[in-house]
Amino acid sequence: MTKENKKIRVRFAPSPTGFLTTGGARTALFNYLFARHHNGKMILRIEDTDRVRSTPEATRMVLDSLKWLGLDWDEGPFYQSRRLDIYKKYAQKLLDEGKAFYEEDPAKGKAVVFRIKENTKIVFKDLIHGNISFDSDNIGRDGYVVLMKSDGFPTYNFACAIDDSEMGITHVIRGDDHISNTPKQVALYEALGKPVPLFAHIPLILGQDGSKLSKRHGHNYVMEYKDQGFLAESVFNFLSLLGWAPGDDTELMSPDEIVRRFTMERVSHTPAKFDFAKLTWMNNQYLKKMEPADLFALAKPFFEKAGYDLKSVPEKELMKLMELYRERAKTLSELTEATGFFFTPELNYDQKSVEKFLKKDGSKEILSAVRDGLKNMSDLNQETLEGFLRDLTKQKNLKFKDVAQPIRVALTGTCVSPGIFETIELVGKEKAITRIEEAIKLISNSK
């Protein structure tokens, strides 16, 4: 690691005025990558100079949402709401030099404008787009832009590229949509003489159909993803593939692994597309991984939310619970509500399966001889209940899903399942034997 490289210092500012969106927290994490690849520091600032809508609650969601994420910084946070007298100190100092001046609002009083030179051309350099330029002139209001409001507090651009220099932030990393700010605050580093950091604009990111990001692709605030039962790490995974690749068909890696393997080089300078469908499947690749302990541990507090009384089940059979849906369940939501027959005395059917399976014809002579193999079975193990599963499908001349899809249905109120041998095992000789009663009950009452 070279001199240069441990003094890159990046930040990450976010306004406080309502949950971390994804497209935030896609920014969080590219800085924090490019921080912890190069063995540099994030700076985390809170930009909470809009007083109608920055929030305390806002700002606790945004540190939880970073801190769930896996997104630790080294120095901050840094309020710019605490900062005032810094930004009239520069502003002060512009006002000597002749490079702002006062102007007057009758309605909302006096205001710090800068103005930027004329007839100028302003060139930075971004490390996505390569050297972008902009006319001086065409620049905020016909080439002035307001550093201190009449309220006493500073602009976005004015106190971002104060807290910028003051902080030694050497790498700017954020969205397109800030490149028309950039111009301005390059502008202000240089009437103040101070150095001007390198950018890198990463690209937007887009629905699946190229419009812009809103809930109907899927698009969460962070939390949500956590509600919904994604894990952290599945979802710092798709973020990171979001505008970056690894520069082959890599798709699954640890947060250490895309730390070592993230470079600048290889962001895209195109938008990204969220892919809904892609972030569930990838959580459920990770879901199939965890040890059930692992797994259970975090999906008990879906359980106790869904009235599940944990305590009651031995902890073997919990852990076979989650051996048996970690396979199958996309979230941990979704492991609670299947996994919910195994806790409730009664089932909800779904009606379908009821239509499809249990009210076929033969449906309840097949549960019938089910139950009764059941009451004569003194070892329920999968391999005795293969064995009489198998030859009551040849007794009656059938495929063997049209003897376990009503099996199924009777044990767990729906056509999907584990192994039915497992799931039969699972619910146990009494549980079963009751529930494929209840089931003939269901059939005959029907007709």
Contents of the next structure:
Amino acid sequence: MTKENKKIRVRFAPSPTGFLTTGGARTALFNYLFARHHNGKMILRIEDTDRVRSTPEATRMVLDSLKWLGLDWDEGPFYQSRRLDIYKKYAQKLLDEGKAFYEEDPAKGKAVVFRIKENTKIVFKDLIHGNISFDSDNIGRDGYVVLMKSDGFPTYNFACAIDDSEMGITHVIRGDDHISNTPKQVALYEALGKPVPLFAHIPLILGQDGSKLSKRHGHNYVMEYKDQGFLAESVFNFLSLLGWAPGDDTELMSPDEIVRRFTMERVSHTPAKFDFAKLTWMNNQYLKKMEPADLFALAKPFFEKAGYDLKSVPEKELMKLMELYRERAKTLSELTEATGFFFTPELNYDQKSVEKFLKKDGSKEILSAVRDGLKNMSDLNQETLEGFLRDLTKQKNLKFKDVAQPIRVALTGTCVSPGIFETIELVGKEKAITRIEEAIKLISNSK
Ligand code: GLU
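Would you generate the structure of this protein in the form predicted together with glutamic acid (GLU), following the form predicted on its own above?
Complete assembly follows, chain above in first position.
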């Protein structure tokens, strides 16, 4: 690491007006990755100068989302609403130097306005897009930029430029929807005689339909991922690949590996496409690798919310359940849904499975035979079960799945579950017999 790298300082500067969005989280992540890769500092700044739209709840939710993702910061959070004196001081300086002036609005009061130099080019360096140049006459309102609003609060552009400068920010990494703001901020640094940072404007995230990712696409907020049962680690991994690639085909990477491999040169300058199927796939890859105990710890709040009675289940059985289902579930919600049969006394039958496998000719006879067989088994182990079910299959001249599917539906309410022997063992002898009897009743009643 060079000396220069040690001085890298970046910031994430959310406006607390709602939940942290996917785009916001990706911006936070790229700042975090850049800071950690270069052993620099990450600063968190809450841009709460919009007095109407900013709320303390939104701030809390943004912080919670960052923490959930594992994006920690070194300094802050700093709140712009508590730094008004600083902005006032600089506004006064620009007023004193004749670079800014008051503008009277009879209805609202006095604002401070800055005049951008006429007829010049404002150029700044962008690590992703190269040099970007603007004509000063096309910036702001005919070359004017409001610094302080009549309510005594700074505008975004003013507070942002002052803070980036005061906080010693070396690299401003943000969404490229801010490109048009940058020349105003650069003009302010220049007017104040402050060094201009480097910029990295990261490209937009688009939904599958090619339009900017928004609420309408349904994957707009970080907390939605959490609530749907995505793991923080897989969301971290997934977001890192929205606009960045490690340079080979690697997709599954731990946070440490991503930090190690992250460079701004590999950030794309074209929009990234949000692929929900990929996130789901990725989450399953992470779930699969989890230790049963760790998986259970994460699934527990989901199980509790679903009302599952966890206390009555022995630890060993819970671990077995996690082991069997981690392969199959794509999210913790799916895991919860798929394991409901194990926790709830009443089965929630999937109607299609009932029609297809329980109401099929011969199912009742198969289930009766299985019930009797189970009753005769003193010890329910996989070997005995397998021997018994294979014999039954042969005896009835059927295929194995014709025997397994009605049992599966009777025990779990659905036609998807782990291996049938494991499923029977998991449900246990008594409960399996009761459920098979219930299924037989269901078949008889429907005829
Ligand atoms: N508060 C701005 C936003 O949330 C920050 C933009 C910036 O990073 O400068 O869009």
